[in-house]
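Shown here is one chain on its own, the form predicted alone, set out as structure tokens.
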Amino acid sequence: MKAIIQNEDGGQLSVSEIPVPKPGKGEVLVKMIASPINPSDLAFLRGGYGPEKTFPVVPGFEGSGIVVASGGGILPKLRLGKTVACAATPKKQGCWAEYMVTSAASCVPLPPEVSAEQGSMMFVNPMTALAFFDIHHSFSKEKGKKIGIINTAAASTLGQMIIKLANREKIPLISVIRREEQIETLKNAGAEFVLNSEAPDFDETLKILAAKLDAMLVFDAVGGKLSGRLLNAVPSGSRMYIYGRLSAEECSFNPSGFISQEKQVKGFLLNHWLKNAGLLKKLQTINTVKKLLKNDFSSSVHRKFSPEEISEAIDDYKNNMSKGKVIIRF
């Protein structure tokens, strides 16, 4: 089969012919149709993000396709012949190939009204958005009040999903972007508070607004120096989750935030959240995503590429994240 391959962290991608994998018990073989590029994929390619990998590796965290073979078991047999949204299984090869083996539990049959392209984007962004609001509800309960949220890389598809959910639940949200032209885009998407991290008054403005809105929960996709600036700006007792590495810089923090102001920094990985949430929460999350996939969780597609155009596809996505998703078609 044709597969996109990376041979080392940060290494160039290439297209190679490799054997079609065989599913084991509880697993299925999916003939891939589409797979998006997400910020998490870029972080994975850079290295130090997601599950440990053995090179050469096939990247890609999510996609869609048709289940064409079962490795045995009740659920794999039930998935046979179905068009599914699918997620890569940790320590297995990813979605950027003509075929992928994954667990049957990581495949969700798509409703007839949902296209394979929309289905390919069902896992990473929608489930992350719902996970963030689950974390918000728990943290608000802990604090005894409805707290506000700060989210970075807010012009991304995930960022715009978070805006819709925050508006639906009437939760104060500060959306952080880094290009002035993105402000109007997010205002049109329903965002009330949008700040440009490149503006000279960003740090002071964020500090004042975070205090006013009780914005004590930060979801940061960028990392680097921005993480430290965000932590400096939020009120005492705030908590930050770093869930991406769009910046190549190392994070640095003022120790006083941890010592005297009791601020916390944690990491977030969707696979870990789903595992810790348990089966019932996972099923509830999947059902919610399926209901919202045609409206709040619908993702616009900016461009489509073939596997042979993967380098161009990644460059296009890096430069145009706010314009919609970039899809690899197989």
Given for the second form:
Protein chains: 2
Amino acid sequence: MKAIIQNEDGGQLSVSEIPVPKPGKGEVLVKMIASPINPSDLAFLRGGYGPEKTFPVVPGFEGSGIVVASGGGILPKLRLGKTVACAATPKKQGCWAEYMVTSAASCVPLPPEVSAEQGSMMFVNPMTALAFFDIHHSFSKEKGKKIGIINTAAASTLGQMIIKLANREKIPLISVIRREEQIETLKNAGAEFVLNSEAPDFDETLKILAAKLDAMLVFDAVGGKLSGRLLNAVPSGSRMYIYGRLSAEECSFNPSGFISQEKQVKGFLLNHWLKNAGLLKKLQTINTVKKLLKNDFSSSVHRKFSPEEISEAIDDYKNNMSKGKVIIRF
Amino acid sequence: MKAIIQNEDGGQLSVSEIPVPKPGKGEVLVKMIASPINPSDLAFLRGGYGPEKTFPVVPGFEGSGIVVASGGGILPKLRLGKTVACAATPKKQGCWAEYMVTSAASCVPLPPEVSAEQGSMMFVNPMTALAFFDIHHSFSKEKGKKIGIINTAAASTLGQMIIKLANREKIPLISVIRREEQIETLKNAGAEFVLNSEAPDFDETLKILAAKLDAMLVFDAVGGKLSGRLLNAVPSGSRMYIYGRLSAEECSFNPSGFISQEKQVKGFLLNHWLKNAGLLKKLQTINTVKKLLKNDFSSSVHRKFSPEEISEAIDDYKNNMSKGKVIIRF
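Could you give the coordinates for the form predicted together with a further copy of the same chain, as opposed to the form predicted alone above?
Below, the chain from earlier opens the complete complex, with every other chain and molecule after it.
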């Protein structure tokens, strides 16, 4: 079968012929239809993100396809012949190939009204968005008030889903972007507060606004110096979750924020959240995603590419990240 | 009365004549006998540490003295005439003056066998050490195993108390120092594992040792690049508490530690810990300190200075931090 492979961290991608993998017990073989490029894929390709890689590695955290073989077990057999959204199993090969083996539990049959393309994007972004709001609910409870949220790289598909969910739940949200033209995009998407981190008054404005909105929960996909500026600006007792590293630089923080202002920094990785959430919350989250996939969670597709065009696809995605998703079609 | 005052963050200290303060309800007036210089005082003088300051400010977080006046209330009256260890009240003037007003609850009568000098050091270091072990117990419970501890600036008085407590409780401890000669000092103090962060193999050795000892709890008083190196070295799921900023630099962290390895960074400030601990734990901690003050918690005194010699005292303390405490005598 054809597969997109990488031979080292940060290395070029190429298309190779490799054997079709065989599903084991509890697993299925999925003939892939579509798979998006997500920021988490870029982080994975760069290295140091998620589970350890064994090279050559097939990237791709999520996709959709048809279950064409079962490795044995009740759930795998139930999935046979179904068009499913599917997530790669940690430490196994990913979605960017003609066929993928994954656990049957990581395959969700798509409702008839959801296309295979939309379905290919149902895990990473929608479930991350729901996880963020789940964290928000717990943290609000802990603080005894409805706190506000700050999200960065907010023009991303995930950022726009967060805007819709925040509006639906009437949760104050500050969307942080890095290019002036993204302000209008996000205002049109329903965002009330959009701040440009490149503006000279950003730090001061964020500080005032965060105090006003009790914005004590930060989700940061950028890292580097921005993380430290955000932590400086938020009220005492705030918590930051780093979930991406678009800047590729180390995060730097003023130690006083930790010591005197009881701020804290943690990380967010969807797989870890799902593991800690337990089965019930996982199933509830999947059900909510299915319900919202046609509206709040629909992702606009910017361009589609064949596996052979993977390098072009990645460049296009990197350069037009806020224009919509880039999809690989198999 | 004579008081040591500072007029701006990082500013020189001087001795001024200011009015003797008057205690309000629940408060007492303490005629100060002795007060140590702690790393937290240096951080306070530099600014950005602890509660906001109103200048001119009298520094000094802890000391000892005789209660000479009550502002009214049962506890203040009970304290009248007693020799006490006392802590400054946040946002009020500190201990480095002939007299200090503080809440009666922040005054602990000294047992007859404890000198006023030893008593002047019973809050900050001993209670911080006990707080660290309290955090250790909770975190070990959360992880389901007895985890190890890493402490930096470990040749400090606090560092040596931590060594004694860890030995008493048989908790694996890695003491991190920055000067080769401190290794012997700490080995003599009973430390089993002492690593020099300036050694070329420090990061690799720490990584191996931390994995072996399940050292997932880091207390860092240094900050800057060291914080990031420590977080890189510890096992997945580790937690770091920043409690000092001796390096005066920003802490820098690899975002992958947060995202992929579920590590987290928080701060530690004794006042916050006491506030969150509640009255019962606070009283238990004070009782434990009283019990251990004659042995595990005794601090060796390096030199004593008069208030007029404060600048010399601070220089001496900074240059000989691992030689023992520097005390101001009133």
